[in-house]
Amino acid sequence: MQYKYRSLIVAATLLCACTQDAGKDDSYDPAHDYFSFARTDQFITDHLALDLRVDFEMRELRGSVSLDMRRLEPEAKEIVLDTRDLSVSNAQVELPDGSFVPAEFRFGEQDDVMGTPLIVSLPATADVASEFRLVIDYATSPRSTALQWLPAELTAGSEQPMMFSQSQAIHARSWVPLQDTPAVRVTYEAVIQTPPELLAVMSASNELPVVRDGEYSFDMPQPIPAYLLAIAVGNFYFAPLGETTGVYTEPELLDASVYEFADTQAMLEQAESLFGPYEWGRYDLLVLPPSFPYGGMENPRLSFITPSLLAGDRSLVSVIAHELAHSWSGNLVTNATWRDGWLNEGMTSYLESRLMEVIYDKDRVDEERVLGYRELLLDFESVPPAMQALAPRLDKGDPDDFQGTIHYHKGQLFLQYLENAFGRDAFDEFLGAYFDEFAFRTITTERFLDYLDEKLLQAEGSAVTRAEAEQWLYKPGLPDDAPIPYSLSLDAAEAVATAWAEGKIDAGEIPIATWSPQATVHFINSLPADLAADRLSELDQVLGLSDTRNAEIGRTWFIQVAKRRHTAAYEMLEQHLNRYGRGRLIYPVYLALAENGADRELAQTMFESARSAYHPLIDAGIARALKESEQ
């Protein structure tokens, strides 16, 4: 996922109880998922089958889920599943002989973060069954944290409604009762019934050619964790991008999406040459409305993508490279708990940079590495030291709010450090073996460390010790010998910012047309803090920063507008907050506005005006952060 913008204010307040070093507390188990009720030591799910009807009027999914389960502990008699805001009407167990037996069920105590455990008692006739199928009839709530129900007027076509899911990190439980932990991987199938004029798609096999008939069948033969369960229903159309790639979106966005993502097939083939075989069949994209909360979500076979990437010049395709790279790091080899999230995101950020070197060149990638490094330094200022480790203690708080982007950027630097130490060829050989060894499995940080130690660190003449690797994984900040990225082109953009601010060149002489978006972002961030308002207006008028189609440039500019109280651009700032729902693009703008010393109430007013179009996760995060800013 690129990037899941996490609430640093919330992180600082929630994690005060998580600062104790794990090694000093025998009760803390780093391999345990503290954000699931499921007793995976007693029962495990192997396969999941959904039979659901999509009801836009009620804003609910209604039907059943069948869980093919195995009993691991012979004496275990109660199955505990994760749920949030689900209503359950019936539960029954199908035995190996095909007979069905009613099962008693009850809900446990509700938790504000984790939801509510669903406890199913196995009937006595199933006492000796080591394998069985549990069938649960249920319905979702309009309050589901995973599902966004969009009225027609909030879609591109303004004629048909839309619904889409976002299951990461622990939101699958709000649309399916299941063992919602990345430690459990399942194959799945589904039958989805919709209004006949709409199309359903899932993170599974999507039938081509598309036939709209109101009933759609799906199959995912590769086992995936619950957070990769994904569904969307809307007025979607399909266009091929290559032999095994394509794009779904509303017809109003189809041509722009085909142009923007035209190189996806070539990118897939280049990724295979770098990382090994692509194990998922097709790789398609689904471009959603602006309310999609993240840059992209790596749902296997069908990445969900923000329309904010449609810049018209293919300048933001690094997000596609990131989601594609997740097909190896994250989807193929998955973090066992959310405390190990760097194994997904840090590894993927490293693979993304390697892939982008092939697509563009090293100079362009160095620009992105520098910007990521600077973002990391900002995170270090906000995230408590105990949470700056790649694998921190994580048994409290909310897995959606814990590390800023540290697990992305620090994880990428760690892997770059290893590549530098052992050489690219040796490190590529290690990565290939790693993906082969742990394919379709989940692993902890400790298992990764042991594997790294076995394959590289113990080699004769190794340039890295286990203790040095552990410093990256378990200590705050960066080691003294961390590789610091450098970019000549960003240095040049910074020099232009200084020259313009000092009156040595006119705004018309700034060569923004020849720059990458990353250079423009760096130029904006390099402007002196004491620039007068008329100078900022001049810059905006000449360069058109408030009117940019590039969402990353707009994000950077409006953060500065808010910080500097450049009120002349506030109208365009508000348009930016209404145009996008992606957290990365709007969250820091709201925070900058709320924290500039004068505009907290204005930030709240703008938020109240725009929030009805935001995804529930983004709405809740911004509301929480603005409330915290009052203190």
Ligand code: BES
Given for the second form:
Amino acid sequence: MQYKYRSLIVAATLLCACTQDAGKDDSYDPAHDYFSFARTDQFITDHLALDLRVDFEMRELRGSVSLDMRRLEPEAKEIVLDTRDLSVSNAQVELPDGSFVPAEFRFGEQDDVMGTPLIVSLPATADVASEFRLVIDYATSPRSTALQWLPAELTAGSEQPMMFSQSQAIHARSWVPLQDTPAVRVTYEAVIQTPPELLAVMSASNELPVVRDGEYSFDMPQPIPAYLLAIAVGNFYFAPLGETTGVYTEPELLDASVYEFADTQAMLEQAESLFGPYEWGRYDLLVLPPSFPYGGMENPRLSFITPSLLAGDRSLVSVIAHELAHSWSGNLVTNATWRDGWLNEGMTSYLESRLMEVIYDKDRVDEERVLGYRELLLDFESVPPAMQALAPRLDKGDPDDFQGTIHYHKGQLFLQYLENAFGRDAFDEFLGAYFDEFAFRTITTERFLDYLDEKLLQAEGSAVTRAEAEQWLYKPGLPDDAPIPYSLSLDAAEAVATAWAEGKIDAGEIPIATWSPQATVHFINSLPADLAADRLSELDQVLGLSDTRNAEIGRTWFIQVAKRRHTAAYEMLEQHLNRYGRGRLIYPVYLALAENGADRELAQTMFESARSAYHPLIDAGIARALKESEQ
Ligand code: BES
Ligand code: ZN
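Moving on from the form predicted on its own, please list the structure of the form predicted in complex with the named molecule.
Now the full complex is given, and it begins with the chain already shown.
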């Protein structure tokens, strides 16, 4: 993601002096969502009801949405909704007596990132009350950026097609016309018609026991932002993981998923004792095919998960801890705009590490902390300084990929810094009160800062000043007193890399069998730049790196293979690019190949043959990144 930025770095660095203090810039309103057309000062949606038919032949959802709206400005007559690639056939207002009045509608000007505003005029003939229902008949396009329509051959079972959504950040508008901004929270209900042999699931309560009859109803009684609307339809079956947790996936992946995610119930219970009550009823997972673009997506009650976590040894389940932790940071207390994304992702990365410490042990988490820190340092090399703030100025570009993983790792470090400064007990108390205070609300970075100030910074003897907190939030890089994660076991793996590279030990003496996958990742990243090809081949042969089942080890190894032009492993590298569709696992491999000075065309060729299996967002992202790397 951060890679898209390279060509912009120079220009942005020149600009950064005037944009560093994003939160204080006069012309910029940090509380405004620049990625939605909705006029939330005029109208607010409280509830929506979907009635949709899933058509695999046409690759479309067709039906209606009913939006229960409130008018905040008595004179306001036009409702602006977000859409992208939707066709709308009818709009009506339902009056309190149950009758319908047609409403005129038109599309505004299309924007490449934001889509197209749909402007609905409230009918002058009807005396529309301050609360009313707007009903829109519409259909999605096969190009919907949120939806991937998978032919049977891209599923594990190869017999039934599948469809799933990914609404974050601003893709809900490509399958539902709505106010697509986290500033608005809605409860929702849905009736979904599918081919009778398939099962529909949503980020809502799924009826249990499930009757597979092609008509499914859902209810989400807690108010959620639009980016958490989610749907998937496929040959899904369910297996319980614990009393209130379980997993949906294709039958072919069910046993492996039950094994890999066996700790989910324990995670949920620990999370409740650390962060406060879990507000969403059940917590289930949906394990999707490899083209799912992310590691996981925190759709409420039902996290969507990449199958690349199925390593067979539970070594990658910090992603589950992460998505679960979003049930507090993100789903319960939500970032006001994408510029405040660190409130979701940084806070969640911190909670994830706390949870992992309890479920597993501190050494394992320290390893992950160090790997995260290393990724952060890499991001600082490619992200323009103005975008290195936790809460940068964000009013253009694409909110999906504006600053790599800075929100995650720098955000996590900031909270770790606060924990260190105030002590774990006091900080835990703060977090509990924070989730309680802002539950089911949407907040800006500035609201967080004021709350932090009031509860901790102003307390007598406070170890942190407001200015210090502001430095984290509004300045690039890291403050001098930022905590630096440290792991003895990773240090040891690094020392082994050096010893082997210097010929002091043989490849056979590398104790890889005793290492965690994280240590192996660190070992690979610690190899010196100037290793000869035959030495890399030797390493690969002895350690079996190209054959790894672990997606993170594969990612790390094939980035190095590409950077070093280790052509002996290119066939396996291509297999990696065909096996996975998760952006994190493949983007950097393509980019390393395209930028190694010799293999840009090869990267393009490999992409052409792999891309039909990728998610539309990943496909577009890689196409753009490869194009940019041409220049
Ligand atoms: N909410 C994110 C995924 C996301 C972020 C989608 C921004 C669209 C825009 C999810 O919780 C996430 O962070 N996934 C990570 C997992 C990881 C950091 C443990 C991923 O996919 O790699
Ligand atoms: Zn996340």
